[in-house]
Structure formats: C-alpha cells, structure tokens
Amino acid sequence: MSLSFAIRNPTLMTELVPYVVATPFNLPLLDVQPFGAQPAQVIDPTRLSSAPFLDILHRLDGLTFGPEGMPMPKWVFYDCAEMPGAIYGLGLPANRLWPAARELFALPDGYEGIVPLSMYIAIPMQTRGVWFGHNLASAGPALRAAGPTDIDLRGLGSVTKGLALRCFGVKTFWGATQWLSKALFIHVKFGPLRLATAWTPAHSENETLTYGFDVTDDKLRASIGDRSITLERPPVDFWLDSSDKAAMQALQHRIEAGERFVIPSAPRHEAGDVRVPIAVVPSSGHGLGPGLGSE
C-alpha cells in the first residue's frame, strides 16, 4: 500500500496489509483508506467468521501489555473497543509469517487470514469528533525478542496510531498512559500533549497521566514519518521524573488549581529514570490550537 507522502520507512506501507474491526453500523463512519492507502480489510466483530481473527487479536494484546500486568478481558474487547469504537491495525497473512512469528502468535492450524502485528483502539465520546484512545499495541518488540525478523518494523506503533486516528475521523484526541510507558514516546511525536491528570486514582495504576490535542493532518503526517513537517513545540519549563510519585501530585494540585501543562516533546532517559519535559501553557495557549490554552 503507498500514502500520497512519504515516511521513514516505507517498508511498512509496502509490505504490510491495513485492517479495521468494526460494525456494520460504526463502518460507514470510518475512512478505510486513510491518506491514499490501501483500503483496510473489514472484520465484523458480530460475525462467527471473524472469531479466529479476533482471538489472535486478543493474544497481540497479551503480548503487549501481559508484561506490565495489563492484558485486555475479551470482554473488554467487545463491550468497550469493538461494539462502540473501532481498531485499526496493520498485519500480514498467515502464509507470510515466519517460523518465530508463528510460534509466538500460536497460530491454530489451517489458519489462512491475517494476523495482526499492531493494533490501535479508539471510543467515540460524547462531543462529535471526540475520541479516546483505548490501546496502542505493536507485535515489534516480542517479534524482535524472538529472533530476526524478516520484515523492517521500526515505527511500527506511531504509523498505526496515526492511520487510526484519520480512519475514525478524531478530530479532538485525549489519551491516558503511564509516566513510564514506552508509548509516550510515540504519543509525543503528534505535539504537544495537554495534561489533564498527572496522577490519577481513578485509574488502577496512579501513575498515569491523561493526556489530548488537536488533531490536524500536519500532526497525523509528522507521527507517520513525513520529514516534511515540522510541529510547534514550546519550551521546556522543567522536568519530571517518572518515578517522583510526589512529583506527580504536586503537578496534579496545580492543575486542579486552574494552572495549564503540556508535554511539549519526547522524554530523555538520563541515569537509569525516565525525565518527561513540562511546558507551562499561558493564557495565550501558545498557539496550541482551540482547547489546548484554557477551558
């Protein structure tokens, strides 16, 4: 499949094929070929054909987020990703696969169909054009882990979420993930990120932050890998350690207090912690985009 710009690494527009899981109701909605590429392969979530295809899904899950100690329910999947939302994701038929990628994602036999490397879930809110990110998931790191791969996968995360976010047509994007999550290093690559929460006991794990922006093409094209475009970034004010849960808190209190933070760029590992930038927003919204400077 080809885009009508070009990225880092291409390899993933040609050698890899789209999908999208979705409803009959929720696919009209959605754009299946998102900036010129090659029209996403349907699965129907309410079809028993669609049953093999969606267990694998489950295991790319596992795979992903079994570590940390966060594997999706299969009901989770269903009620709250595939019933109201949608996935996007980019794969290769069985038939491509090589022997380490098989064993890892335990193919049943006879199985012909896709099987999905990454995966991006995303829920329609209440506002038109509001959307929340619900999962970011890449096979790159267990596929690298098991052994040479044959397939060149950098990027592979941020292309998918990117893909995603113009195939739901998300206008307004908010998101939540942990201070030490490998996934805010993609999350940054869409600009500046909004901070709504800094510690969050509504979660399950308190150190996540919630996080959104604008969506504009320049923003989807520059998290893809089109060197075309450069984002806005402010400066950084300070810095937070991701593991200063105290540090969390004070920022969580000031936030509440009415002040505006953003995470203008991408964290920096230093001394064996992970150090996320922080932009204070003034009133003007430094030219963050509607939303993104004050309520």
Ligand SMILES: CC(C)(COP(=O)(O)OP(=O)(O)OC[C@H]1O[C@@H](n2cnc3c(N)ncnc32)[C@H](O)[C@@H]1OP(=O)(O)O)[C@@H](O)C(=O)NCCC(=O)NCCS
The other form holds:
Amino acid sequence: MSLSFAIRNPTLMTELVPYVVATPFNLPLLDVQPFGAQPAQVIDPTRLSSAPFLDILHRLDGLTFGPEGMPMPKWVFYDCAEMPGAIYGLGLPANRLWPAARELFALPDGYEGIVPLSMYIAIPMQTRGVWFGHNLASAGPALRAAGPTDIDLRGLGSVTKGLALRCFGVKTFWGATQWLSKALFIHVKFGPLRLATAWTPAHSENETLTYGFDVTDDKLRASIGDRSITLERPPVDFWLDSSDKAAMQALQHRIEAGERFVIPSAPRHEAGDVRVPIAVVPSSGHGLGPGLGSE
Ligand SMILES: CC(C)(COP(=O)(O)OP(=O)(O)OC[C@H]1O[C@@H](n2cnc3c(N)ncnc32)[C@H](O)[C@@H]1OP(=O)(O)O)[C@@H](O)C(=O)NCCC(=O)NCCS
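Given the form predicted on its own above, what does the protein look like in the form predicted in complex with the named molecule?
Up next: the whole complex, starting with the chain shown before.
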C-alpha cells in the first residue's frame, strides 16, 4: 500500500497490512483508507468469527502494556474501546511471521488471519470530532528484543497513531501518558502538546500528564514521517525532571490557577535522567488551534 506522500520508513506501508476493529454502527463514520493507504481489513467485534483475531490483539496488549503494569482485561477492550470507539493498526498475515514472532504472539495452531503488530485505540468524547486516545501499542520493541526481525519496523508506533487519528476523523485530540513514557517521543511528533494535567491522582499512575492538540493534516503527516513538514514549536521555558513528583505537583497547581503550558518538543534522556521541555503559553490565542484555545 502506498500513501499520498513519502515517509521515512516506506517498508511499513509496503509490507504490513492495515486492519480496523469497529462495530457496524461506527464503521460508516471511519476512513478505512487514511491518506490513501490500502483499505483496512474490517474486524467486527460483534461477530463470533472475530474472536481469534481479538484474542491475538489482547495478546499484543499484554506484550506491550504488561511490562508497564497496565494490561487491559478483555471486558475493558470491549466496553471502552471496541463498542464506543475504534481500533486501527498494522499487522502481517500469519504465514509471513518469522519463528521468533510466532512464538512471541503464541499463535494458535491453524490461525491464518492477520497478526496485529500495532494498534491505536481512541474513544469519541461528547463534542463531535473530539476523541480521547486510549491505547497505543507497537510490538516493534518486543520483536527487536526477541531477535532479528524480517521487516524494518522502525516508526511503527508513530505511523499507527497518525493513520489512526486520520481514520477516526479526529479534529481535537486528548490523551494521557506518563512523564517517563517512551511514547512521549511519539506524541510530540504531532506538535506542541497542551497540558491539562501534570499530576493526576484520578489515574492509577499519579505521574500521568493529560495533553491535547488540535489535529491538522500537517501534524498527521509529520507524525507518519513526512520529512517535508516542519511544525511550529514555541521555545522552551524550563525542563521538568520526569522523576520529580514535587515539580509535577507544582506544575499542576499552576495549571489549576489558570496558567497554560505546552510540551513543545521531544524529551531529553541524559545519563539516566529524562527531562521534558515545557513552554509557557498565553491563556488564549496560543496558536494551538480553535478547539484548545477557545476556553
Ligand atoms: C511506546 C511504543 C508504542 C513505541 O513503539 P515503536 O514502534 O518503537 O515507536 P516508533 O518507532 O514510532 O517511535 C519511537 C520513537 O521514540 C524515540 N525514542 C525512544 N526512546 C528514545 C530515547 N531514549 N531517546 C531518544 N529517542 C527515543 C525513537 O527514536 C523513535 O523516534 P524516531 O522515529 O524519531 O526515531 C511501544 O514501545 C509500546 O507499545 N510500549 C508499551 C505501551 C506504551 O507505553 N504505550 C504508550 C502509552 S501512552
């Protein structure tokens, strides 16, 4: 499959096949060929025949979020993702999986369908076009750790999230992640991330930040690896140490007092420490787009 623009790792588009998990109620509202990608194979979670694929998808969640301590029970997949929202991802037909990958996914005997190597889940919020990101998973790191991969999977997480937001028709995006998460490197590819929380006791991980951005074509293309696009990013005002709980709490107090902040660009890993850049932005008219600037 090919996209309407050139990307850093075209192998992901030529070798992998896309899938979408969606009910017949949500499917008509999705773009199953985001940016001209090959049409996604549709998995309907309300059908018995989807069970083997969904079991392997659950395995992907266990492989990626298990080590993070946040694997999803199957009912959460169904109630909080497949029914209200949608899942988009990239995979390989089972017969193209190399032995170490087959072992990692513990494929059942005789399975011949797609093996999902990545997934992005989002859930629509009240306002049309506003979605909350629920899960990003890529088997790329686990597959590389298990040995040489038959396919170059670099960029799999980023490409999956970018295509998924396009597939779902997201106009304004909200998400939550941990300050230490490697996924922050992916999220900032969409441009500056406006902070809604910096310390989140409502989440099982207090060190969670909640972030948002208005979606544009350029942001999606940049995240997918279109090198012709450069996004605007405000200068860094200070750096937050990703292990410094007091700094997260102080930032949370400043947000609640009405100040506005963005993560303008990628974190820095230095001698075991992770530091995340922060920029102070005006409370309104900060250039992040109408959805986020209109409060
Ligand atoms: C996070 C996750 C999705 C990444 O998947 P992936 O396929 O490796 O993602 P990508 O290859 O697209 O991108 C990773 C990016 O982070 C960068 N990165 C990661 N660690 C880095 C570090 N220490 N320093 C600099 N860059 C780093 C990579 O270089 C890459 O950026 P690049 O494309 O500009 O080179 C995957 O590890 C995963 O599923 N983790 C478990 C679940 C999880 O944490 N999900 C996110 C919840 S918000």
